[in-house]
Amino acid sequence: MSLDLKPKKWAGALREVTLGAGSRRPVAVGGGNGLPLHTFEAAFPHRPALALEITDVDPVRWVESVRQPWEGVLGRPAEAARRAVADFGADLLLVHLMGTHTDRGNRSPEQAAADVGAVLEAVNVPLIVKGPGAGQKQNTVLARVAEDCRGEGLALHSATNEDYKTLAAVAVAYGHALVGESPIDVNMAKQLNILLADSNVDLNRVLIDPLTGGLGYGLEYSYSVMERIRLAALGGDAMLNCPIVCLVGEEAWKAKEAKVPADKEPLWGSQRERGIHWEVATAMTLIEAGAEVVVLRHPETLDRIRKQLDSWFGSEPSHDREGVVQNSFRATDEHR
């Protein structure tokens, strides 16, 4: 017996994004024109991207099981670049300035665009730049990145309502993508992008960052979110067809479930194990719900979920002419 699917024609589609410029390989991200994964009745020109984050200072408060795999250059940024893409393939990277927040060693602007500059040195993906969070820090810190770095196409994270127009000033000026962060909401993720977009951004070059919530605390509600905002876009929303971005790994290793000993709680069984399939079960949740790039922590997390989309599409990201990663679906019998 043959199943008959009718496909669904949509009247809008996601924006494509180009991720890095200059000397980045740039990584190429949305363009699809359906709900994700339906690959039997839309196109998806790019495959989901996978980042690892690293840090400009020691993280301490990472759990042992995640500190593991990068012993020897955690607060070390170029050097955990390297390690990040050379041996854990990473297709881009999120480089966590904690070190500038006034609480965790209050680093200057002038320290934070050195280390994000040792990093474009020591690799060639497109970086997102994350500061220590809104406010006037934030402001000063990636302003001095953005202008340090201009041309290098970096995604600066993140505007918010609150707080944007510096942000925007800066990524138009210098030639960067913009992460623009809402709690959850989809009305507020569409106002912000109202606001960039009257602030002369180009949304072609903005990614929505949704906020997530991990396994086990408040992933369904993220997930809900995130597929009102596709189904807005495919209905032929432009202030909501930008693709989405999804910081994984901060929100699945905070949970309990992911960081207590097994020694506390024999019943849990390993924890590193467990914290790796926490870390996927809220990765993969927010790819099917509409996640265009993932930002994990553990190497083992991105060696897992890669594999599974390789099995959905195609074992090796293409590139066009100009070296820009396609990351095309390439259909298998089983998904025709």
Partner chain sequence: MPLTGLQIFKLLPNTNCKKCGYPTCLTFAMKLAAGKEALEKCPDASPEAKAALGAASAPPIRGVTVGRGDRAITVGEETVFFRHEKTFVRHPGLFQIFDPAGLTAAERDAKLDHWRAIRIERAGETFQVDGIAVVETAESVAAAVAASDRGFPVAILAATLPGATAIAERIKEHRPLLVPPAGANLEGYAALAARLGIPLVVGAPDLASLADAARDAARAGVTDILLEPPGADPRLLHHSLSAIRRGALDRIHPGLGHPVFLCVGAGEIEKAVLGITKFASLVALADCGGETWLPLWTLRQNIYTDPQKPLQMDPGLYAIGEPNDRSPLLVTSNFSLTYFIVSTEAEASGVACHLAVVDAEGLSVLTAWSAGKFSGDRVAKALREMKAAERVSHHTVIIPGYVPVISGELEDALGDGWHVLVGPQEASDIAPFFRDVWGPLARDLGTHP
The other form holds:
Amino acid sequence: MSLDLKPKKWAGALREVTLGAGSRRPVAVGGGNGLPLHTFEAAFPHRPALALEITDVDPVRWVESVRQPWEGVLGRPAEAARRAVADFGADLLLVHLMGTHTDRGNRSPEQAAADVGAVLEAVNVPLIVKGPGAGQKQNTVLARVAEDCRGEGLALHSATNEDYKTLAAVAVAYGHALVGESPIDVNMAKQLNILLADSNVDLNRVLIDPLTGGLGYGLEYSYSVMERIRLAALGGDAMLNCPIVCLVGEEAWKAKEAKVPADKEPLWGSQRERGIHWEVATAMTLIEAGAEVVVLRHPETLDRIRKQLDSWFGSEPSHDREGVVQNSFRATDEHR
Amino acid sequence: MPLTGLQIFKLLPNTNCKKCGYPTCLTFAMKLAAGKEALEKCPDASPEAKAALGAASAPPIRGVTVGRGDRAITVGEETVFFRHEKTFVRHPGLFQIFDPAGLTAAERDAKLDHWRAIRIERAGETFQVDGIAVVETAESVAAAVAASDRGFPVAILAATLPGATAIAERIKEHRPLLVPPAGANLEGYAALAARLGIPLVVGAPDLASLADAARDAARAGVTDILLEPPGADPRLLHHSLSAIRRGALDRIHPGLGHPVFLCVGAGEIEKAVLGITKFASLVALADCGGETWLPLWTLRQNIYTDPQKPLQMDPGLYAIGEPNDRSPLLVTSNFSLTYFIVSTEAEASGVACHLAVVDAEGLSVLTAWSAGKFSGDRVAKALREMKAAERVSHHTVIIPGYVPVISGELEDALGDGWHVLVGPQEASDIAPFFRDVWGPLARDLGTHP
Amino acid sequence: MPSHPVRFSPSGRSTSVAEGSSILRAAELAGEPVRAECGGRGACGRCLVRILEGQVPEYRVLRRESGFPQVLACLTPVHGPLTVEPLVEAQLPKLVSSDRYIGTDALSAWAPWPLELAPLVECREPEDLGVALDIGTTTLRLLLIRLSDGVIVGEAGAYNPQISKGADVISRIVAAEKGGLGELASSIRLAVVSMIGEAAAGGLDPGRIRGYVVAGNVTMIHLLLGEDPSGIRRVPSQPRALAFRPVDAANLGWPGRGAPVDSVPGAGGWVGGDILAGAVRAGFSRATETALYVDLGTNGEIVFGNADFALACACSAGPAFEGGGIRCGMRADRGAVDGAAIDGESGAMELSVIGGGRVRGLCGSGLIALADALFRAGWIDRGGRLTARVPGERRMEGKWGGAIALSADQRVALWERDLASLIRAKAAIFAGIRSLVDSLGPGGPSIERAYVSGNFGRYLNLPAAVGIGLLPDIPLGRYGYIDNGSLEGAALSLLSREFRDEIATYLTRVTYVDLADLAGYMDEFVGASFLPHTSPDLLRMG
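Please give the other form, namely the form predicted together with its partner chain, since only the form predicted alone has been shown so far.
Now the full complex is given, and it begins with the chain already shown.
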């Protein structure tokens, strides 16, 4: 008896968003027309991109096991960026300007712009630039970074439902992409995209950050919200079909389970491995749910996730005519 | 297809007799449609109604029980592809792969006792080793018996039919799961499982042969079957798992309507993650360290939470940091996501505080308010029950900025010199709120006790 | 205990109050006309004052303008000497109306099917009177009706005096449990006596009242009759009774010797006679079409059904629809903005004002119409926040966001916060409607008729209400207005035994749905918290 497994065809597809321009080697994400990783029935022009997070100041709250691979370069963004790309193989970087937060050093917009500029000098991958958190300070900082780095196709992180107008205007003015962040809710993600579109932001330059719940801390909400966003996109909802970015490292390493030493909880096993597993499990689960960009902290996690993705998308990145990194995959190759 | 509330309503007598415990037949019909009630509660249901409801509610994936007694585990009976459509029903059993070769009886028992003793409490669930997957060797009969005696459900990872038969015969009363070796001829194993009435895993190199093999095993008299999906690499495994679930739900082949079994080798946590998220029902793990098991237990807990009944925090007063009687007192709803976000931001603020989690039936603050579950009175009652007055000397409570509307009512309901302070709308503003509003006020309160 | 001087500006009135008393209390003592129609619950926003001199607790400051803090007088304690300036025009009309119905022939105006005049009580003399009374959690409304011909001859409206014991039914039940039942009962009974006096002021004789019909939610009826309401808030709800025997008016201290006071029965602890009276008034009990009934109040009540079944639910909308909680809210009366048009080209905003003349405030229907016009003109975004298109001369800024000036002197303005309240209120209602209709499952009945009831009933700008996503987008011809379904249903019960009996029969068909039990309610609410909706196609429900 043969199996009649009909491939599932959808009305819609994800938007394709290209990150990086100017001196960057661009990375395109999205564009798939099926459920995440369903390469057996749908076409995915790009594989999920893997980013590493680097910071402008020493991230003192990072737990030792995730500080260790960055030893010597924490708080030195250009060197960290070089290590992230050259040694660890990140497709792109998230530069977290945590030091601009009023309670974490209150670095100035000028210092922030200089930090990002130094990273742009050091590496040629696209950058996501994350501010200190929604508010006046973030707007000032990111506006300055956006202006100084015009033409580099940064992704500014992040506009929110309550505070999107400044960054929308800045992104449009200086040609950057924008990350819209909404609190684990399909409707609010859509509302923000509508607000951005109404502000003349091209949604082909927008990533959705649906707010990541780490493993054990709301992962299931992110998982289902992302599945629902993907289903809406595939159903043809033009306001929900932007690729999704997940800040996995930040959430995974925030978990108590990634921080507690083995001697305090003997049943929990090795702290280092446990932390990496926490990040791996969070990342893999969210890629299954539809993450197209995953931001990680530990290079070992990146390595492990990359090996997994190689199974779906092949191991050799290829460059197309425009120089876009394109791990192309076509459904026809796979029909057996 | 499940019936809608209105369709069921039309099958009911519509007498509003209340014998089912609900005020109207329509209420009862809606509970039935939601799967929260059984038709047996209606004494006057017609045979037609029973037939229609029964046909509509048979799950497309059969349930299978492994083991006996308290630790027996039932899996399967799933009805959806996406957990948000309804919920995933039976969380996968996580079995420890155990190779007793070369162990003394004492060493073997020590390991089994250790696994049996593991109990980790997390968010209302107790994590434990759900079963033991015994690798067939010369020592395996004794090991399987020892595991069964400790109450563990046992999977027999067979190498040979005679060896598996010897083990299965000894512990058949405990309903072990029979797992033939890869590529084995299934006929003998199916006959054994059928004869002993125990569940059987069937495997095949591709999906079509897998479905046929399951159908053949059923024809050979095996009632409880699990499928081992083709999965040489992650992509193929993911494809197989997705196709089996979809095929089962679409009922395209009777051989696909069974739960899935997966073996995970050492250092393959990614494979286990894939299995737990994508529909595997029994996962046997070679690794035995907490650094592997804890994330997987936690992932399973996350994925198998009923999304329509949001994970709720137990109402109560939670300490963020080490608060004292002068620390701020925040109040929020018991929707766990709200709690996670608020507690995370409060913790990040560096200010120790008390977080009062109020029973708002698992809804977020605004939704709860709009549904009447976060009224000033409810909050006041909760604060009294958690004896908040004894925990903070300032008698000031900070409410979410989205519901300033409850402040007057709350202040009145609390009485006795309580103040209500409207906090920020977004949790991310908690730190500046503590700094700019709470700080000066706390000094003020110090002079006006 | 120390006391502090409080002076009001510009009137110069002053007084001295005990430490910790509210500014509102000081105003009362000084004779300064600061109003708190909500009973001092911080809900109506009418007692907003500016602190010119002196210190108030920072946590009470709503905003600062020109450095002066603004606070609600009712919620702000006096801890030292103060100079205070009232900000809301004291002469603003009352929020409760009382002049709608005189001369109406109740049966011909309201009967959903032909009803004979057959009063519940014996009518001996041509001038004999009956009373129809709606006891709302927030407001009370009363009609004096001539029993011989069913014509309304007197009416009155008032705030429910129990508001001082809490804004919602749960707080009232708690107050009753704490030994306040007697006081709650007597306060409502006294309020009714004075309303009768007001309604009869045109020369009617309350001694001729032969009978009363009261509609209200189950809690209000318990409190009126002095019955213990504590069982209502148990799960499941266990009221003392859903239908009470008529009591003698004299027992309540009401006029009309021997006149029976009948209360419309409820269907459950949370489905009271007010909703049932409204639904039957709307014709549900004989309808073959499935209809929606929406009562837009602080508690939005929704019924969906027909002659065979009905589902009912309640949701908290807040006071926005009644003009409450809105900075410049007022009832639909002279001076209230009740409509708005914005010229897309010139950006000129035309306001229509009830009675013409000066803009004095915003009524609930005006708020809806204004929000719709602002949204269409692009002055507010879909989240309800001001955009750059608001002309500079109309734009105002405060600590809590921006505002659009509606009067030249900027005394009347629409704040972003008011819009946020409106969006939340309309989202609660619309999410309730969708959840209720969807709870019957796919393929269930659609909305074939719809009735809107509420404080502004007939003033409601229906296209605007649909435009902002408050009500489903079905053909407008399917909508009908019902001014006050509960009051009208009570009047019909008074005048027609048949109608009264019909309610008693229909109540067995009604099922209460707790929105919190419905899995999709949270999504519906968030989805509806946008203009007009996150997914506008979901508005189309017909």
